[in-house]
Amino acid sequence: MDYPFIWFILIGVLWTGYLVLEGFDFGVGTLLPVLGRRPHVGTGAAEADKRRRVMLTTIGPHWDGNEVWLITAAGAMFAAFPHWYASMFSAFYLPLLALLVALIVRNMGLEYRHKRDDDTWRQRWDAAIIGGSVAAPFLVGLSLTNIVRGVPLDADFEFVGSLGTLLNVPSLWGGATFVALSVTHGALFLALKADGTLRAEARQVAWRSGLATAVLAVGLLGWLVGTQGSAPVVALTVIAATGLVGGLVASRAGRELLAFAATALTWAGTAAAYFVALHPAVMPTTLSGGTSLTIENAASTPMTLQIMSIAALVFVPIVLLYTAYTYWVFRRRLSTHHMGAPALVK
């Protein structure tokens, strides 16, 4: 293998680790009015608003590391391969800025909830919360989808079309099984992570999106075996499929490590298939005159390659242990007994 076919493969672990990682908060994010809600009849707003800090807390020491993986994909894409970058973000100017703003957004929710002891405070930053994380899992899958389904890149690697060219059927079908695969994946996460009542509506949630999901998901990955049907790729989307189906039968079972690690493997699946379908194209042109960028033309210079897969040697274990690590102190579980009165976060 050379030094752009490796790069290729971790650009494309990279974007592997953001989804199964973010995915997870994005679900819980979006779940905050639905198991946020006040328990049953009678129940004070306090009750409801502890269940919120529970299902907030199960992802606060990750999300701002999950995040990291993003940056850093996108980080790689420019370093690695600088023609891909100035052509995707050229070519998804707006759905890209849009992310940008979905997550700070949402991260300012994380951040500024805790700041003040009012309702209404409290309320408009789960707003913030609940629409960036629907927001960005859509434009990701948008964006991911078009580089797969190709766009109009002229003969000079220039994007000619609109941001009516991105907004096609299967681009948007995507952003829809993103947010729900989110959805589902995150509410297996609580189930995990929560305890009491909340576990177990989280189960029954997990339950009702993951169908949701499964009629998604085949319309997105009959989609893709349809118009890049290698054998690779059938067999990604199988394992994709087998994730999803597996990952309701352990939640039924009450196997709710297995059930999240199916998920997980259904996100794997799907970056992979994504990424397989592609070669060794890394964005397709649509144009009959166009030309479509390549892993080998669009590639930084070998000594460049060389630089960063040294750096990579080095640094990619201690992150990786580093995030094991984070994840193995705070993996007990968490209920509405544990929190207590509001503590506000100077």
Given for the second form:
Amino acid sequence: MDYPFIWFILIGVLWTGYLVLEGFDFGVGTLLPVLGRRPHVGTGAAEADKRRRVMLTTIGPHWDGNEVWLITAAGAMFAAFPHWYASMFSAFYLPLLALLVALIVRNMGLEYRHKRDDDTWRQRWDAAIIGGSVAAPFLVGLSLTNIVRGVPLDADFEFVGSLGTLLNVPSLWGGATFVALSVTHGALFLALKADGTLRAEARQVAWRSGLATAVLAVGLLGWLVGTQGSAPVVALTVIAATGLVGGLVASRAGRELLAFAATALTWAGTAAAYFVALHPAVMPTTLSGGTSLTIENAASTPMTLQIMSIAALVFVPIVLLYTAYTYWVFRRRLSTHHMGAPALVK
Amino acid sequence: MDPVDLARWQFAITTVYHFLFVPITIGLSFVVAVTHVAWVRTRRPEWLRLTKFLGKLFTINFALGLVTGIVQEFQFGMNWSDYSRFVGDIFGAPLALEALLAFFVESTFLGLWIFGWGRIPEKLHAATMWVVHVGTLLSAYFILAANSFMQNPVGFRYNPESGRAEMTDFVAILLNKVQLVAFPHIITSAYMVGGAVVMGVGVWLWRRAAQPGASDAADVPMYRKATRLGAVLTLVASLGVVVTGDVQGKIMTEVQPMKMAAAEALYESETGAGFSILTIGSLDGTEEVFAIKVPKVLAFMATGNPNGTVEGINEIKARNAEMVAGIERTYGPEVAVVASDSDADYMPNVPLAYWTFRLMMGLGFASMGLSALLLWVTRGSRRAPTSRWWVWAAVAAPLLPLFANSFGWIFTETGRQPWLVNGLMTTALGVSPSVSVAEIWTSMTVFTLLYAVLAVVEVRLFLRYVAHGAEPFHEPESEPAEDAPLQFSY
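Would you generate the structure of this protein in the form predicted in complex with its partner chain, following the form predicted alone above?
Shown next: the complete complex, the earlier chain at its head.
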């Protein structure tokens, strides 16, 4: 294994980490209007708000760190495959602009929602959280699927298409699948982390969204196998599908941690299938006279890759350790009675 | 406007905006870490109240610093793809390390700090804010190492086959002499900002609590403490800023003489050059209507010798042609294409450099003076600064060093022009060829509007929290019951 190949794998790992981790907090954000309603007729809006607070508090200590996986994935692409980073980020200009806006308004919502005791204020930030939580996984799915599908790159690796080129059926479908899988993953996270009626309802939602995800995933993974179907890709899509089915079954059986781990496996299988399908390209071209970006021609020099490898070898385990510690510290299930009076300023 | 100008405007807008929150984040995380430890060690209620109060102001800012930082990272690839291709081998590594070593630490430990009240052991909890602070410093180090490469490219060679700059010495990049002065300069100025925020907020609340009949009259000693803590930090940090700035000036004269000459609008070389405090004229050196100059100060600032010679713009310009020819001789004609730009006159916008340099220094010194004045008038057991003027001082306190920072960055980045990487790649050559003018207009408009809205929201929220003041003291429970409400939840 040479350094460029190692970094191809590591970037795949970083994207997988991002999808597994931020996937569930996107899902929780998307479910705010679904699970954060008044629990039943006759209860007040205050109870609904408490449910939303429980939902947001389950992801509260984690979402920010989860997002760093994206920042690290982008930084690692810049360092390890400058041409890939340059071509991808300039080619997907408008989708990435939309992704940035989605992440900005969503993060601001998560940070600012609870900072004022004012219903209008909260409603606006809720809209930002919900909108961002739907749009972000859609745009990530759209972009990653476009990479696997190939985009028109000329001989100098420059994108020669337009926004219309990126809005094709497989990529839009990929975006929708990523949203659906986030919702299912997020519902299972809530079932694992919440208590009381919220826990039961999250399991129901996971079941329903899981079925929708399954339908979409069959299409996406079927397309992937149909166009890039090598044996490893087929195997990985089977793993992804097994994860989804297993997650739903485990959830029904009340095994919530197992169910959440299973949809994490679905993310991992999907991401791995994408990257294996790409290999040895990192961004294939659809132009006959164009040049595909490959692991070899997009990579940095061995020196840069070696330095980065040492840093990754030392620091990734440390990151994983303290990240695991936060999940351990905040392992307790949360319920509406845990929501005391927050420090709000009118 | 052409794509280069638009992409530059967008970068300028997003960077200056991002850098309003960065120094507050660095400075305030330090102050909160200090007050938190003070609470754990002394058990004096005011330290816990200040920790929570300043912690809220900190998180309000951190949120915006973070989201605007992601834009910065994406922007290199989106708007400056040819630059990313050219220097990715060098520039990408510190960026990736920033994420791996700093951002994970900051985000994770800030989560632990915010939600950790009553959930993790007290001493460990206080330590998490120190970890966050160290994360902000690491982050600054890596991003400044990347920027210093643009000011003074070291530790690389040009590879004509791949057409890019390739790393040969990572240590040289991390220990770039520009970096070794830029980092302490930026960090001390960030401490100045953090101190000044605490000083400004403190003096405003102190003055209010000291008004006759104020409901929070009992909080006067606490706000006095905060004010003086902030003022001491600002004053000490500002001395560091002056010292590091002085060293930086000399190194800048050495590696980027054009920038120094532009900062002074010095067209002809001069021995024992004076520092112009204010010059009114045409600024192209042909006409001088009115000038206040301090003799020999510029010569000292630039060379360390009051009788030293400072090169003027015209002479440096003459050498630029030689420089490009030299690059061609050394690296071959391919790099000359990278390096040269037929339209460039190889000099930055002189009035911009001249005025931003002065505004940076002037606002910085004003901030230093204000902190010294405040410490003087509140020394011993003197009464609160109740005069109406202190309201204005409270407003000015954080803004002075904050804008000094902004002007400093505008100076250092525009003073490098037309080079993107000094002496190696012009800005015009770094822009994304595949991105259209319409796309950049779209993103620039979106970011500008979004940032403007967020600025209004954040400033209003910040002022609301300041006006509310510190929460009353509650003795924290050390081991809350399982089903007790959380001490902090969304």
